[in-house]
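Given next, in structure tokens, is a single chain: the form predicted alone.
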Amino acid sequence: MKYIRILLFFAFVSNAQIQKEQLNLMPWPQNINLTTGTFALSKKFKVNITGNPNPRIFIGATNFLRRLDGRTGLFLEQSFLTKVNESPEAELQINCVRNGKIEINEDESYKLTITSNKITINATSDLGALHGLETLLQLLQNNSTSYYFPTVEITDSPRFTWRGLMIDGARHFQPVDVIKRNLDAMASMKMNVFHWHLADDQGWRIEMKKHPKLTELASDGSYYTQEEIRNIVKYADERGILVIPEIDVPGHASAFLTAYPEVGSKVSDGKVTYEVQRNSGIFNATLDPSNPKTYQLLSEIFDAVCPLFPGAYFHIGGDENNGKEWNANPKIQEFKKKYNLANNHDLQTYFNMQLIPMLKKHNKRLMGWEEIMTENMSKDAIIHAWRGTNEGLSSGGSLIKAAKSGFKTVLSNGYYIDLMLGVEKHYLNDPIPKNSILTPEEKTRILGGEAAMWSELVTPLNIDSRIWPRTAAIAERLWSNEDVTDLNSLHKRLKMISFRLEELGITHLRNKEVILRNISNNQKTAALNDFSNVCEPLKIYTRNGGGKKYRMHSPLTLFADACTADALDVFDFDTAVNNYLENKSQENQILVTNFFKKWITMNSDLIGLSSNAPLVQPLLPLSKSLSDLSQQLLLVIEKKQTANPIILNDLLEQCNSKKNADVELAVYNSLKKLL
């Protein structure tokens, strides 16, 4: 008995030690204030809610009981939250002053305080609330045999109002159990705009009932029908997120015109055709905007579109309109001199200018990609800030001159998930630089940022794993205080960020089993695992150059789909490097050259593997690079052998091959380090 009552107090003072460093928390709230005490769950634990709130609250406080119920086990007693004050004698008493609206710049602040027997969410409007229960949920510790809470105090509100994803339905359609979970982890995540692209030259996804020819023609049997799009946008509504449709316009249209190519701008001897494309890029169909029936099939289609979509934006686009049939449209030409338009610019902001009515008909304003923005074009637009570097601009210097030029915008340059870049560039990515130059109403016309999931290279099966866990980074970026900026910390917490996502059905842990499976022909898959830990997709398009390898209908169930951005013993193998050339110990010798022999055995297990799969064929070359590699640098660290430079470098650079699988030696640079 003596011995059980020792164990069960260093069990108590260890859960009273918990350090703020230790705590999983993302977005990293704004202050935080950890005591020394802890609050005990069982399963009479239960939640009351007070105030004047939206229904949304009890549907919210009734996923997170279950979701801490799946977690621990306990069987709670208490079912479901159907009305205030049900339960006066609750543990967690959540108050809402008042029902939230779901729109830009609503109170989304919290005050979530936890002591030994009771806990409180204190909240402006029922979003606060929410915001609060996600916090509570990554609260929770665990010792060898119970659940509980540290006793603290946090004070939190969002950093910026707009903090969104896009997910592009158009190239490959994403059915609607996709964009739920989706919407399940976002709102995880505090995130609060889902924008939804709908319509590219890809297929067109919208039922319109007036207008069937659109989904009969440009959708390959694949949209949404209005029925499933109300039901999304009240599921976002439930979990406190906008949702904001996008239809490109005027390019990007090649699905529209196929359906109604008589408003197209293609000079034809013959009848004008247009068609679906299966392959990515950018085309030329364009809507002609000199053309009346433009605008009234436009605005026959807002007025069946913008009613679902109760929310007050309304994306249009805009974006990579090259012109060309503009320019050999005599017509076109005509027009552009009639209304004393200077260029394709004026043109298609005066086609812009058309629409505002349109949309403002149904209590929308428009936001467009941000080739909108002309010195024409009206101040109430939202501009979304999507090009830098990568299209030869400054990174971020379209957002600075929107809100420069008086216009509201947000950011998306930086937080291309689909470019394949590694968590960091997204994370240290600031909406507002530290070296711009804006005045305090100038900062006040960024709004925000979003995550922007282009699904040229994604279906279904591994989108997750291109938006998670990345994306949480970004959400913390735009939540959380400017200095919140630790890499370590990041990478720590991403850790069990990523596993949590589980829970709410996010499939970028076990979607990627699937796919080795398929890979290694339903043979062992931990030697192509151990692989796909150190090899990352082609980054930034190269994938598929020129969008011309991969079509719309090609096999996206190979190594690169199985591989993330941020291939998991990364970041291990780089900090196992740096701590050995630092201080190179006979421990930090063995961390390194564990991944050495590790990757030895792991291509030796690949070429057994290749005999009954063929799949695994374009693999090797890349993999017997790297176990050469490690076979010398073994003999020079372990055996202190001298190797030859030229054969060294020689092996590195074939790690640095980027010709086979559509993937890279994500441990490259860590590897030139050693050398």
Given for the second form:
2 protein chains.
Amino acid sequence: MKYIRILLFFAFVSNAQIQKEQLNLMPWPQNINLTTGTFALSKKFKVNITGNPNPRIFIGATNFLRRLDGRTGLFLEQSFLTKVNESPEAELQINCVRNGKIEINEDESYKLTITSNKITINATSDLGALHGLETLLQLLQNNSTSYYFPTVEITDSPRFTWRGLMIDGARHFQPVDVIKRNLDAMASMKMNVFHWHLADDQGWRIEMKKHPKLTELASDGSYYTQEEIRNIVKYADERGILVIPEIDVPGHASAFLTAYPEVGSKVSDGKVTYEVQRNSGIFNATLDPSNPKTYQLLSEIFDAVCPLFPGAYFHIGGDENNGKEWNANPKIQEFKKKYNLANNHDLQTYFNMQLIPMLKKHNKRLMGWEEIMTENMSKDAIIHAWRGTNEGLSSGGSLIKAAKSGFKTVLSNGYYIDLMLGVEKHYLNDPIPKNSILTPEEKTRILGGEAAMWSELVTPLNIDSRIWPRTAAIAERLWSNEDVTDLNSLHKRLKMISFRLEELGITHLRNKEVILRNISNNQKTAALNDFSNVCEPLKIYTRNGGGKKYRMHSPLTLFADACTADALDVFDFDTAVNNYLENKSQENQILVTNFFKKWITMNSDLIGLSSNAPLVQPLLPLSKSLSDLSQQLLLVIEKKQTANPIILNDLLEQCNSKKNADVELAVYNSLKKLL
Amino acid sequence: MKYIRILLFFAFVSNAQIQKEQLNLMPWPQNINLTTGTFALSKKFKVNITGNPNPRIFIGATNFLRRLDGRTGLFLEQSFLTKVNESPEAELQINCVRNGKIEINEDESYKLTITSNKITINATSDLGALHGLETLLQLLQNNSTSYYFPTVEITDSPRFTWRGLMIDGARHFQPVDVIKRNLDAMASMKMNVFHWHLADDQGWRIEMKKHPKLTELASDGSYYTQEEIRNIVKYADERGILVIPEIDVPGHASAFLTAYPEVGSKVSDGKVTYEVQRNSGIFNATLDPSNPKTYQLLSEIFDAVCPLFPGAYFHIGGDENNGKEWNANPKIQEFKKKYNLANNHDLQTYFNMQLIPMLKKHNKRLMGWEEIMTENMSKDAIIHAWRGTNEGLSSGGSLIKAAKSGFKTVLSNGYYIDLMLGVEKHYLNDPIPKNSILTPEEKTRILGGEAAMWSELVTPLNIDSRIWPRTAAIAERLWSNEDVTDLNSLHKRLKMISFRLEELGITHLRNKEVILRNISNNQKTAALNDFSNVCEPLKIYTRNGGGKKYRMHSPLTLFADACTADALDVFDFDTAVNNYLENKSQENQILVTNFFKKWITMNSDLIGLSSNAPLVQPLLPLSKSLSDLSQQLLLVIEKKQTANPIILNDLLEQCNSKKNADVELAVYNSLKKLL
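Target state, the form predicted in complex with a further copy of the same chain; input state, the form predicted alone:
In what comes next, the whole complex appears, and the chain from above leads the way.
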């Protein structure tokens, strides 16, 4: 009893007033008005819903309760919400004026008010209310013994209406549970568009009841059944997320044409065959735009696929058609002449335009990667801008061009998370940069953006660590005010969001340990973990040797798969180095030299592990380089010895090697500063 | 180059001859003949299949290649196997004489021969070949740079034909991915029966197309669609596993009767209602055996459910009918008299007998928990023995009685893994103990056993840690020779098997960290991990306060959920204590006192954590007790001080408390030895 009394006392005194900057909210809301006071959470806490919402809010509120249960360990008494006004006395009152529609430009705003004894979420639609619940969960605070919310008034709504994530389920198939947990994570970051890439050279992933050949011959047995697709669409709907399917045509069609070679563009000598690709890359297989059968088949496919997706958009890909098969086929060249199509771009526009009525029949608008943007393309099409400096174009240039040309458009250039770049680059990539010269009307054509997770190098084991937490920063860019750009705040909040994503079922942290354990051959993983915190996978598609090194069945259980962008120790080491260079105090020196000592020990531990772990061998050269340089720098810094600059520089450059284990040492630039 | 040469030299010298005892095989094969030599694994390694197998072997062999890829990081060239004799030159040759049938008493034997340049698996059926592939994967060895198999000849077959795992998908719903990963794990342990408990008081989990009320009113939205069930049955078939569905009747029927109260046994006063249970326990809701509508409805349900499961068995539960509703209902009492049914047992037998033809229509035999075993019960029924000393009966007695009475029977008493007992108890629980007096014919009636995972206290987050690795020991008991009982060998091998299960997708290790991180409020988890390694969840249903404390939506993210049976440090500490008591050498003393020091530090770290982690608070009393006693024992052992035995004993007994955080200190018995 005495013990409990002390605890209660503690609880009372330590509900300290929190500052706005201390809140780990993401995406950052438009307006936050913190007041003095707290709302104490108890097991009696209940939710009540009023108004005319879509029933998805009952599921959302029930999930909210279970997440609150799980995080706090409180045995909240309320079980399942199933209708309006079940608990009029509840402390949390949610009012939704009307049923939210899962579509672009829907009202997603909400107002969250927390007073010391009542919480209200008011929203036009249940979609806004769902966002309000996510904000509320992020506001939860605790002292040593209990949980509470700060009193606050938040009004919030998104800057852009299109806040998407694309997952490529075609190259490496991603099962239903991977998709579902990522939908949960998206909803927690207030994202509202899931773009599902469902067919590519490496596989056709949709069950086709009237065209079973597509999965029989071109899926290796891995595809989504129509029921699974409907189930995922429903799951997404319950979380306020629109699902947009993509069937990539006329290129990226190796799998499609493995099943239906007769509509391919290869010159026919009686019997043409295609095969499902096992490597990555851009392949020649392209649908024949001059063959009426092509359109007949596509029309049948759309008739089967469109009804699975109630949303108003259908993505037809349209990217990276290299034109080789078209150029080599005299019949197609003749067709071009006959229809006055000057080049392959025009031919592809002809092809694309045939698809528009097929989709319109199902009330769908055509969306495609930016290559579909030609002069004669219908302005009804949505342009998905993806190319930039990597493709020799200006960053975000296609988006601006699309908006200026009268197209509605969505940005993915700068949001390619498979490039394995650091989070800051994505975070600062604004769809409408401050210096852009666009009319207000042109600006409204920029709907938002989409993180793009291509799956050449991801499996269910490592995909989450490629998507998260970086995509949370993209979600903030698309939701929050354009002035929310403080990088220190981003890093601080992202650290907590990363834990919250695991709480929700994302596996980016837990699966890292699984991969490291395998590499260690089930020995201790501490040294591997230390090394993974300074190594990052090779960036911008340099890992995969032009798509030829890894095949779709290659093991993705290697060290590079455990490493991530934004390796954990890089920021801290760089800060330590900068501080030390500014002020060589004993304290600042120790912060730097501790890293060196850690890396020297780590290297010797890795050597120890390697005697019984073949997968550790490839790491040793780089680990040795880091350890060697650390030893030299320790002598220089601690013992004040002078070192031969040529030798030091040589050691440094060995740390810049990208030849080992598909990783690079992400502390190289910080080390360089010390020389 | 020099570096590589050294490594090659190392590889050459270190392919040391392994001893039989060093192999981490589980279940232990019947015959192992190790010879001198090794088979070196390279990326050229291929598999070829000959004979007349079921196509499941192609999937099994492809999965085998991917697991080998993943573990070794070798880029094996072979992608997908799809037909016989694809690679006649392959180093691994698998021959299956015939298509294996997924049924009891099928031939599952195999012969695995590894020579220095060739591996062969010969089996009557593909089912044996799948087992052979699992053994081969377990045989993989490595030196510092490469992987190899020892040369060996293994002939193997199971001791019992029924080696099952039951998962309760009714109380806490377990989604498809949980079931699938557990089927993978079962197959890796050569288990062949998945018993799927699909309906209970807390939920009806099967989609019913003609009886949608069952899921609409009694599933809270969580159920398996018929397509998902078919998909799981196929997945199991591909792994050589028979799926046996269970619909528990006439008791355990709260959910059933929530949808169809008109066939319940409650005395009707016009309108009877039932409700889905949120707690655990034994409830009154029971089908009315006197009502023809009951049988009509059951017959319709079996007509819908039986075709989903091609196997020859259907489990109708039949347990724990408390008879209260029957006793209170005059109409039912009258019915008993009319049909000369002396008691409720006879009435239930009457009920059960009505189900036999309904199942026979679908070529299914009735199976039920042991309560169905009455004098008049058909000998065609399979008796599932589950009660024992916890229920005031002799351990395994019902099994023997069933066999002697002419029933085929399966043992689960002693294999209730939800009791949270240590692995040794389950491991040494033989279906046919050496002293049993059974005729050879009676012995053949004992088909085998089943681990039983009831789901009152498990969610997808923690269920794997309740099933594994203990179920691997049960699998060995059911497969291997009865003389394979060495506990040291069990513990040694289980440690490696535990890692291998994670490799396969089981989450018992990775999810522990997730739970601890939540408890720590995202602070460091080391101290919590140390404490979890000496704590075990309360055993034999004492955790859940008679089923009333936890509800089906209570958080299972607490410390007890991170803890497991067989806490990791318990065995090591006990060994240290025993050695020290036998010989008080300095060395032996340090091994003991290091534990005390660790626990003292741990306690102070937990106090530190608790200032910002409410969920750590409940652990402090027990952690303090352990720390206090450790301090005293340190003084006694290190400083040779004498301590007041009353005080010491008092501190010890505080370590025996079961009042905190639903856990007990599993080192208590070892500590007691020191006093």
